[in-house]
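Next comes just one chain, in structure tokens: the form predicted alone.
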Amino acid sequence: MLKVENVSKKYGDFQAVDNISFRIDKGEIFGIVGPNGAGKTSIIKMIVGLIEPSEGEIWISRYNIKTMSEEAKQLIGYLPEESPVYEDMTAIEYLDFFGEIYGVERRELKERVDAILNDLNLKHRNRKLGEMSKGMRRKVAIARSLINNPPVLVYDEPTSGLDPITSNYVMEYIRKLKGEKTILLTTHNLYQAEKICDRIMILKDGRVVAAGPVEEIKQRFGGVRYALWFRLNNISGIDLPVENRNGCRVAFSSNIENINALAREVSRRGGEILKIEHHTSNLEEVFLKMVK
């Protein structure tokens, strides 16, 4: 459903993307993560036809955005990080507005902006936007992304600024709209990124570090930890890390066996296991050991 190709940009001498190519599918979502700087909206501006690569191609369906600019943005609802609206307009009015600008019929547009505001669970809607909450502004300016009925969707921080209510709300939404919808999105959330995102891509100074499936990368770049918790006076001749907690002791390791040995060692010398625990890295945890 969206295609890139080798795609590059070049502001002068800097290279903000280099050599980009993924592709998603129909109905997936798939989020880009990277640190400030790393080429994120860059990409999603190219996607969108706001700039145009120095090098590379992009395909919304069978439309190239270059050549085919105005049949690929036909397809497309777009959420920028920064999204302003008419402050003096309603959210009916704002919503009518461009809905006659993609020339969606009367009818149609009123049941279609009925519908969007009762699953936004956005109230108020003849109040002023210049009144609203930034949440409520961000709830509006998601409607307006969907008003012409696009199959793909690029998000740009969809939820930045906002409270965790409305950032979970929001991402929620998103969710919601998988299948239906082809989405991409940039985050800085790493957990929305892991909850929601089918597939993701990691970027770092304009490269691509990882990509692929959330958990394949987590197993793939992360690890799990395990964690014996015993009671023992004497620990002489334990080679594992072994820290005081709670009046417990507690080892570490990526082993399982060395865990397992460690644990039939305390019950030779009379100690008490407690329990063994396990902790597989998060999508934050693979992110902060790739980008730094």
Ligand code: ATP
The other form holds:
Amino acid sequence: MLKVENVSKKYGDFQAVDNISFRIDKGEIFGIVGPNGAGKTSIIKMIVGLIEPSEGEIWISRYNIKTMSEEAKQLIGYLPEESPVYEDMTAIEYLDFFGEIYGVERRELKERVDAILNDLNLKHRNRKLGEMSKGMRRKVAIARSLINNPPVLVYDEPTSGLDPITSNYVMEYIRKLKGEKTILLTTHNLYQAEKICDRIMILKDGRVVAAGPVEEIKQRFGGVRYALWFRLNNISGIDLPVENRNGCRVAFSSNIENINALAREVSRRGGEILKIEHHTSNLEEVFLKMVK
Ligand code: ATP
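Next up, can you give the form predicted in complex with adenosine-5'-triphosphate of this protein, since the form predicted alone came first?
What follows is the whole complex; the chain from before opens it.
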């Protein structure tokens, strides 16, 4: 449904995006994550036709964004990084305005606006955009991206600047749209990316450092760390790193064999095993490791 093929972007001599390829099918949420300046917004802007790739091709369904740009754009609901600046319009006026531009029939438009704003739990919909909070404006912008019922959603940091409750609400809303849409989003919130994205791409300096299903990336680049909690007076000769915590000792290893060997040694020396814990890396830990 959305295909990006060997796409690069240069601003003058500066290589902002370097040979990126991916494909997203209907029913999928694909997330692009990366530190500031990694190239996320540049990719989004190329997909929605705001800037041209220096190299490569982008397809929305069967339409090439370069040669069939109007047809391709009709299929996209775009949420830019910044929310709308039509300060004097109310949410309803703003959405009606865009609905008319898209040629949505009047009665259908009213029903659609009502349904979307209800789903998004947007109150004060007759308040002017300039008098709305950031969260409300973001919800209006999301509603706008859905007004012509596009099959492809391209969202640049949908939860940027939102409080945790609104942010979770918006992400949950996006997750519910997933079955009928093809969704691309960028985010700095790795906890949310882990929760709602089927696949992600980690970008750094315009290049892909890892891509694939979230679980696969965590397993491949993260891994498991075990911690053995025990009591033993003399730990001389023990190879693993040991810390003192709450009057106990804790040894760490990513290898369960090492932990088992240590447990046997502790018992042999007359010590006491308290517990073994294991910790699987979350996406944030993997991300930090990869982009450092
Ligand atoms: P952020 O997380 O901060 O939004 P990003 O991953 O979206 O960052 P981009 O906005 O795509 O990153 O920027 C990628 C790089 O390209 C940055 O170094 C940026 O300064 C540069 N860049 C972006 N737009 C332009 C432009 N119009 N002219 C020159 N350089 C640009």
